[in-house]
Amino acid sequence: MDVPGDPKTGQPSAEEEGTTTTWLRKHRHLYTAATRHPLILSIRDGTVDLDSFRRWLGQDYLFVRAFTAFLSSVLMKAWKQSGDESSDLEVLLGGLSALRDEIAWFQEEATRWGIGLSGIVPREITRGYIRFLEELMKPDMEYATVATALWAIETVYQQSFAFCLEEGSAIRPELVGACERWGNNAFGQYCHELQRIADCQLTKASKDDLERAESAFLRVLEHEVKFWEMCHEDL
């Protein structure tokens, strides 16, 4: 598999050839894992169980809501620690005002789908999840490490969702507006700013640091992979 990098090709172009594309190959096999589920790959063979679907909107709402925090405590970590603060900011002020229409789009779907969101319980695998956002929502938590774990999070469901549009894809319809939401060229270009924030703050990242970023990464991984079993069985 591709790393991700230009949100048209899949291919890293010559300034992305930097830590995290460093890490996407060293980690290659739980990116495959992350990216290419059996839920992922069901959805795009259209031979998805729509109770998994089911599951998986209830589930990743509530992960949304709490993300909208993560994300808010990345952006007030860029206003003080950014060295490019104007551009930082700007990238991630898309992103967190795009969340708004995020969290509707799940109201509208799970109307859609009989799904009442005020009475979903969080899974323990859910609960893990948030938690690990909370953890990097922490005061002392450096921008490099979560400025990494935010690129990754992002960029395992767009690379997801736009494997699912490609070629060949067999998607039922009731699913495409999933799809797209997450695997369009729109949200993979912002991803691609993800990169290069989280990119530029490694640089200037201690060995400690670094190391810490890493982790995070491979938590994300981690997490998304449990977060897609749960959702594809029924636990």
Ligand SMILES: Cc1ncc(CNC=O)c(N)n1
The other form holds:
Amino acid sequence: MDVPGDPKTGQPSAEEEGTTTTWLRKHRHLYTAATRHPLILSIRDGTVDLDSFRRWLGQDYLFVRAFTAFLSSVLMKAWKQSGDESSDLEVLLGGLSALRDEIAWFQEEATRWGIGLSGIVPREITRGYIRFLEELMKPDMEYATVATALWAIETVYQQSFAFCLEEGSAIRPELVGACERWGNNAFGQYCHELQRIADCQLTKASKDDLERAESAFLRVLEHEVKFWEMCHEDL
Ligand SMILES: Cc1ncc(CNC=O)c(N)n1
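Starting from the form predicted alone shown above, please give the structure in the form predicted in complex with the ligand.
Let us now look at the entire complex, which starts with that chain.
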């Protein structure tokens, strides 16, 4: 979408701003809690407790397997609802194919850390997040809602890990791979595409649809905060 923005500041004006940007501002506090969690800050400054990282690796592997099914369900809705002229299918298919590499990365990483993934039991917080994904996979969940949730899930990881790689970080060498996986620019570009997809659907949404999508956005942020918390505090 080509928006001219305010000629003085270069910022999009309020009417031109996408709904997701409005929600990011409105819920800035919770968004920051999800993207600047103490666990992320400790990865960034090198003080991270490696047991937290190991917990994260095992639990996130389980999450990502469920997330693959969720992304497939979004793809199915995109095919039905996005319109033939849109590029949504291609964007989502790119995401699915990246997940194949990601799952392989988890398996290699687990071997490197001496973690057996087949023995990992999902913790309560992981189960809660996966249950939420299952709700979103139901056929009656609108494409606008699930596209918003997908954008939020990916963006929290992108913003968190990109922050770990920014200037001034003192990240441990064995954690650089994880940070680069989600903090890299190509993944950032993918998140922008997801944002464009969500915003496009939200412009067509009814008032009720918008409420459901905003609530899904908030629930993603809450689950993400709890997920970091679980790994950090051994919950
Ligand atoms: C808990 C959580 N949230 C988001 C992501 C990023 N998406 C796919 O990898 C993830 N891996 N885990």
